[in-house]
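Have a look below at one chain only, the form predicted alone, in structure tokens format.
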Amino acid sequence: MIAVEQLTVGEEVATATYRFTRDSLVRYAGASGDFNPIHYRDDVAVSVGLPGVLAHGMLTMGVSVQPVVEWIGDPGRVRGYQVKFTRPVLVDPSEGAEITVLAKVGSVSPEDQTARIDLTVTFNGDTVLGKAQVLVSLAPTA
């Protein structure tokens, strides 16, 4: 278990490359129940203003959390997490897509046994979550 006293403010605890494909969005809109047309279709995307298909923004958020939660061994361990969608991520039909992943220790609270690790989610060198925050305990379990 990693412990609180153990960590400094901006060290990099996790970092990691996920690739989406249209496969990837299909699957996710069963799973998740959200069809909406933009995640699948070229046409429909392109006919509401946009310049292609693009990933759900819950997708790139619950994967972009991924790093952490195996950093920190236990998803229970995760109290909080928060990000402000910036830039779509575009799947291309043949290439999809990769976001990249960077965790750093955004603060640490030694009272609460917790820390802040800020995360940095890019895709082809855009930052895509803006504000992208997870709270964790670190907090020994009996």
Second form
Amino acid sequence: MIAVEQLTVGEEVATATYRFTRDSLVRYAGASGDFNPIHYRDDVAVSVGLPGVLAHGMLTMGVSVQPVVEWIGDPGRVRGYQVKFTRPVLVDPSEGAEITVLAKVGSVSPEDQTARIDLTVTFNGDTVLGKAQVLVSLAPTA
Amino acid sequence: MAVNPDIVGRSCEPTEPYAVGREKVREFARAVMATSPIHTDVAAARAAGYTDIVAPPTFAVVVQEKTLAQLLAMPGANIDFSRVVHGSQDFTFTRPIVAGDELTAVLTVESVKSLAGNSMVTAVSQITDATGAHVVTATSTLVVRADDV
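Same protein, different form: I have the form predicted alone, so give me the form predicted in complex with its partner chain.
Every component of the complex follows; first up is the chain already shown.
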């Protein structure tokens, strides 16, 4: 188990790369119930002025927290999670899209036994999420 | 037309109870590329102290979404769905969602702001379990783009 006292602000705790394909988007649409066609139909995406099919923002958010969950080892220790959607992730029909997540310690609170983990999520060299922060509990289990 | 600022403070009716099923949790976990066995393996979840498998943090949006549908349909709100973009999202948990939960959500409009012709609507959905205890608060800011000129 990770002890909050051992963490240093700015320390990198996890990093991972994920590939989104059109299949990923269809799978997320079914799992989440978000069937907005801009996430699977090029003709609809183009008709509303987009360059093509985009990943669901909530898919990017949902995947981006996973390196943190793997690091703490227990998804129930996520106490809070917030993001701003700043840039879209365009998913090419054949190549897909690759996103990279870098997780660093943003702040620690030994009193509450919590840490704020800040995520940098990039696609094609640009960040796609702003103020992406995960609050995790590191309290020892009773 | 801009979003009607008079909707600030308005709440919707509680949503019908949403029954969190194991297979839905597993399906969602796979969709968000989650690897923790606590999402999929009941024995692993119980060993970690939970009553059943634990949903990924962003699963809460599945329950929240029913309240956002109410918001978009709110009489007099004047929210054009075709112009809505998801601006930001926040989840604040009292405890994680687990399979077997029956969850109800109540949305309240927190704010309506105008910025460069766009409207920004912030809505807070309180999600509670069958006993009425708080599970998670899901907050979304929706950006409603200005009409084309």
